[in-house]
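Have a look below at one chain only, the form predicted alone, in structure tokens format.
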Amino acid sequence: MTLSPTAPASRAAVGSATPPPVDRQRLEHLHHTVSGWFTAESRDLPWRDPDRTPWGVLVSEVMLQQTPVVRVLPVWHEWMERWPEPALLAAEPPGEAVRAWGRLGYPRRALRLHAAATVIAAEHGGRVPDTEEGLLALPGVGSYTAAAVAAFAFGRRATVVDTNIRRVHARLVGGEALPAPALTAAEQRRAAELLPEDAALSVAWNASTMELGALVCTARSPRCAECPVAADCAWRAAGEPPPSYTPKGQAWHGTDRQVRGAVMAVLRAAEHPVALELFTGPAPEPELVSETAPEPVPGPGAGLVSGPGGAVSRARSPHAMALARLHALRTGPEQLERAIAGLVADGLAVDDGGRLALP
């Protein structure tokens, strides 16, 4: 069964384990159309900036998984900064990468970063490998990172599918509200069938059905109005059918994951290795500066709050208020102790005779 240009899916291909194919004309119709939405709806961000280096699209590509561009686009920019090229990164102890790895969330990702970096510097004479092949063989890096590192940054024929990418594939071509939980192969093989053959074409229809996925086809309210192809849509064409399930967003407060979270924000604020009764003894008054200010104390923007004889009260170190908010979770021992073991465990700290520091 082939679909035409308008012709709509039917339920029973809605359904089926393998989507059923898409007719050429109908394919190159979708490849130019969402192609030229993108060209002229796109965002713009840095790293697909015409003078963006493999390196940058690599370091975006790691940060983007399971973070919004929002969070990223910041701390991108700070990477980028600080080690433009992987060798510089690869100087630094691991640790330096997780501490800038700021508040974007499983900073098992940073130390994945340094790693790459480390290998990319060692043996490929600083260049990021500009296949899918060799990226692979980077640690850390997964099928997904390579296929968009070697299609966005080196401009190579790969199929790139993404959480966004799935679900415009899913509506667009299939019929279905969303795609699987997880990824299957059979989305994996309309995804391969969906490409287009011309190498620089396919970039872009990868750049476009993923820029499609975050700003139009959204998982939760769809814009269909503003969508290209919404004509061609085969889920409005089957009348929108709903999801066969109810998308679960993952648990935070009172999970391990934040009590994680939160000993890593003292660890990156602290100058030095902290003592282990600091996370679970009372939070640290206030740092307090005991001499007489000898000038007019400074306004409230400083941060510095006149006291009684001239003393000066400066307001919380950030490391301070790390660690307040860390006991503001009220956290049990037990799973304190195992959030500090697990990180130990994965090499995000390391555990100095009782004291716990970035590695």
The other form holds:
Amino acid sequence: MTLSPTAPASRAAVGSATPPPVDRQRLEHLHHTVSGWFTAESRDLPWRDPDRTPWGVLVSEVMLQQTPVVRVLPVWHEWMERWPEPALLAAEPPGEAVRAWGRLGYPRRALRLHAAATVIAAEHGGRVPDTEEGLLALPGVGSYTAAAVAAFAFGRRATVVDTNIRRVHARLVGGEALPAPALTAAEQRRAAELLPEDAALSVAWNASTMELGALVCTARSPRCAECPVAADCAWRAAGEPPPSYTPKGQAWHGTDRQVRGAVMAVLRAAEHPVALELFTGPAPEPELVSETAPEPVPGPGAGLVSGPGGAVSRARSPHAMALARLHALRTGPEQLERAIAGLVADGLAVDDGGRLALP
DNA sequence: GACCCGTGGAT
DNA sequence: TATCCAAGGGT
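Form predicted alone done; form predicted together with the DNA now:
Next comes the full complex, this chain leading.
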């Protein structure tokens, strides 16, 4: 990426040829156009509300790591109602954060968010740090989250680089279908060069570029007909060349991750420490239950549920259902032990004398 | 840099 | 049904 005010606007070539440089005039056009699109088309998300707090922004950014907005929304509201300030979360056991995390996935994020709240309460007077450097020092906060919170919670000029922004940059000015599998130094440089100098404009650019990637310039089927800068897109000008690599899918069935997830579901549903024999022992007898029940609200035992044909049967407790789901995986004992040991090593579970529990 | 870490909707 | 993918971070 080059920024040369005097560079001629050469015609975009087809194939692997270098896309034309972005001169200052074109850059300002992009800033204005994409930000204008954001004003008209962006989603009305609660962590963008004027009443939001920096803590609310931080929680949203961590929850949104690798997790879609629609799944985050209800959990974020629950967290904000229960823990409107980081000190309130820090006052509870970390396991409560893991339990309230529900099915967002990657429960280590919940653990680190609790740890971050503890640091904020103990070392920052209960206030979220307002600089990238201060944010970066928090557990679970990496380069993306630090920049995002600095920009969106505090209005600072920070180079935000997430998967959406990477994809928009790759297409719009890079002429490529998709960014590289992993973030490169060249991408970070390009993002820094594209960022408006003015702080307020930079925040708008970060937010609008991210939103454009989420709603229009999507990974699978980009909605170019709705794109405000389609006419400026280097990828389209190049004839929409295909990705230069094929993503390798991540296996799931039979992996340790699947087993860890099933074990965590049992612990989240359990009100008391669970004997290890219940994980490794024989599966409980099958019963008529709804396998599509939502994430259980931890509560007392079994209730009645109406089954097929209006029949009423005794439903297993959420805990028993999670246990049944784990046993349905038919995991070998050594893999089960490995998964549990991993959870303990990560601090997601504690072995309380032969019983497993949330920390 | 490679690899690991959850979950569920969309295609 | 199988694969892809989603506001990444840590080791």
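Positions refer to the first chain, counted from 1. Everything numeric in this text was worked out from a predicted model, so none of it was measured. Rigid core (definition): largest C-alpha set, two forms, superposition within 1.5 Å.
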**Message:** Could you check, with the core superposed, whether the Cα atom of residue 250 shifts 2 Å or more between the two forms?
**Reply:** yes
